[in-house]
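A lone chain, given as structure tokens: the form predicted alone.
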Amino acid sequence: MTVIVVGAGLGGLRAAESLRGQGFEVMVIGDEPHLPYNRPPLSKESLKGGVEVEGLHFRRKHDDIDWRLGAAATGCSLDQRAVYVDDAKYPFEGLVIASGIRPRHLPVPGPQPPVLRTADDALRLRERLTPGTRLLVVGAGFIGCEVAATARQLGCEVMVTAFDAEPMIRPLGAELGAAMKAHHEAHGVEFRLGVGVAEFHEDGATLADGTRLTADVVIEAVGSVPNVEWLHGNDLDLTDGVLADNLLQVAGTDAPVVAVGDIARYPNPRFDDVPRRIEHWNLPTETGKRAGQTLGSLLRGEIPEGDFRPMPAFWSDQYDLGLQSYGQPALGTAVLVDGEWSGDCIVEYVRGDEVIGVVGVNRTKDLMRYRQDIGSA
């Protein structure tokens, strides 16, 4: 039997190699042209020290994968079991989506900036980022973050803007937010906060507010959206990614298809009954694993089995600050429970008397009994 995996990061790599551990003959079509390779380090430490993709590969367990990058598929058609890369047509028995995300940009007049997703974007972003080069980051979650902590390890004059009161403020929460805001000040960072963007420039941006914002490199980190539209036609809810069950098999078609990593909303009862789309680090290895397991089941006529509860984690390297997070902090009200704000602590976030998510600063090892403790009641 032939299966079809449809993205070519790691959560397609780890389901792929899955599905071919099972027996199954396995092509995997990814728009990039480059092999499975770590993203998280594109904002951090490749992107000062140089960014080469190859040292970025992940190990892959299986040497006869069939690997059709550098074409992103366009259509698929779940009644004839097919998927289409422009004019070619691949016929598969079952399907893995993986397609994952590409970043967001906002509605409004004026040359798009660039974005940080891919090795190449990192690249030519990296020529750029010379001492003394002034940057506007517009967006304040981790990925804008992340590359201004860089910026200024590099040389650059860097300013931050976004529309949200304090940076990771989703996440995590106004007060560590504004001590991380705080941290990046006396790195040097500025920040116009508040306020949104009225229109790009090839030389900064114009606020809402009017105010001029004049820089030699823009980039745009403001979201992300999933890659569904070559879904469309299939009767599948896109609301937000793929709706899922909680085993990954994908809602509103008798196809044996899951959904994998990013664009994957699924229930996960170690919080509730809720699908969520959740694009956490750890998130497209286990659910890669856990979707082979049930297409593998679906494809030889069984019934998927088990009780997926996965633990999202995830972290961010910001000049002499390591976080580390488990669970779900953007569901619950942040409550320190260690140290200060300011400096290394252990930030609890509590929804009801549960303890839902955690964020460490500098904090790493304290925070294993959480991994546990998260979600066993």
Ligand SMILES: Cc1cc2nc3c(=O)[nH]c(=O)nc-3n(C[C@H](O)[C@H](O)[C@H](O)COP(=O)(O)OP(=O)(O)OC[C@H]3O[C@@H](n4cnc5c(N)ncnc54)[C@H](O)[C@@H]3O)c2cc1C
Given for the second form:
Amino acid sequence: MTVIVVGAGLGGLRAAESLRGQGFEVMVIGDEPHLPYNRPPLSKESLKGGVEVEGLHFRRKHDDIDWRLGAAATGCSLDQRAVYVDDAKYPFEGLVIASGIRPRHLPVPGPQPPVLRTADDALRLRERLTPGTRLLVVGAGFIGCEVAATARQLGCEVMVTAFDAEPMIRPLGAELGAAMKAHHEAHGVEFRLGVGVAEFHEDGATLADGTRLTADVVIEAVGSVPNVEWLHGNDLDLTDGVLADNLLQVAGTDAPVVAVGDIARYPNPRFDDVPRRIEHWNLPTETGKRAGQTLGSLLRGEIPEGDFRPMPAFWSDQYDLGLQSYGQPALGTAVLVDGEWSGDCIVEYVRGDEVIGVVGVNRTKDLMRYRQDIGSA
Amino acid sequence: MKITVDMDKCQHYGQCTFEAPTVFALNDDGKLEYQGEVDDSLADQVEAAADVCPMQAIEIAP
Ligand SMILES: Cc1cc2nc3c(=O)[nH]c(=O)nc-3n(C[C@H](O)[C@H](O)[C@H](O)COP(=O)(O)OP(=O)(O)OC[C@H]3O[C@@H](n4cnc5c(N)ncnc54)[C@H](O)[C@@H]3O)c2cc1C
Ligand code: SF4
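Given the form predicted alone, corresponding form predicted together with the named molecule:
Let us now look at the entire complex, which starts with that chain.
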């Protein structure tokens, strides 16, 4: 029996390995020219030191998976059990949706700035981050802030602008966001926050309040769009990714289909029964392995069993600061439990009487104790 | 099986310690310590640890 995996990222790799390990024939269709590689260094160590995709490849446990790289799935028929790459038709018994997300662009006039998602994006950006270059980062989420920190370390002049009032405010809350902003400012980054971009220019941007910012390089890091277009026409729920159940089986179809990684929207009973899409690096591995089991069961005519309660985990390196997060801080209210907002600290995120997330700044080891309390209700 | 962690890559995040707690641990200074050689019965745990390492710093040899 043949399984097709669409998307040759981390989630696709883990699902492919799980299914190959169960004896299925596995073909992976991926639009990037590269075998799966690790993305987080693209805004951190690699962007600083030089991007070499060879050094970022994941180790692979099977040499008999059929990799079709540089080929984008353009369509899919679940009724016919086939994926299309332009005119070519690839039949399957089981399907893994692993096509991830792409960076969003702001719907404003002017030339579209570059973004950072792939190794090729990082290579192009790296070439332009020479000492003295004026960089304008649009978006103050994790990727925007990491690029800002790396660019400062490369000797660029850096300005960050965002609609949000503080950097990383949604995942971290206002207090820790403000503290991170102060760290960046101490390293020479300037901020224009709480105002949107009205227009892009070749040499910068105009903000909604009329401020004109000039820069040699602009980079846009304002969130993501799930890569679902190739699934259209199958009556799936594609509002914000692909809706799946707790065991990653895609909802709304009888075909054996699972979704993994950044594109999957599924409930996690560790927290509640609300399906959510979470872009954290550890989840493609967790969902890939679990979805592999689920699809294997379906293809063997068994009912998938179990309870999937992954712990979302995130980290971010900015200057000498190591942030680590467990759970879903974005769903709770921040409470400082150790240290100072402005320095090394541990912050819990509370919803009702439940601790739903924890973030540590330079507190890796202490954080481990807090991890076990999260979402245990 | 033999385990090597590339200490130039390792950022001491400790993700490996959750998957294979008897093999990997953070010491009092928060630095990673690990066993270089373990029984094959731990293979699944060690594989899982290598998979979850954000820096992909863990290498395994038979
Ligand atoms: C610069 C950067 C820094 C990050 N840093 C961190 C971090 O510090 N910590 C953290 O927790 N997370 C981080 N992340 C997020 C983390 O990397 C992602 O959660 C993870 O890569 C998601 O894996 P995935 O397999 O779901 O998706 P992806 O890795 O995006 O894989 C999907 C693949 O499918 C391909 N594809 C899309 N459409 C098609 C199609 N139609 N046909 C064929 N192929 C297709 C895509 O091109 C891509 O190669 C970072 C991400 C980026 C970009
Ligand atoms: S998970 Fe990787 S980076 Fe983290 S402590 Fe273990 S080996 Fe080091």
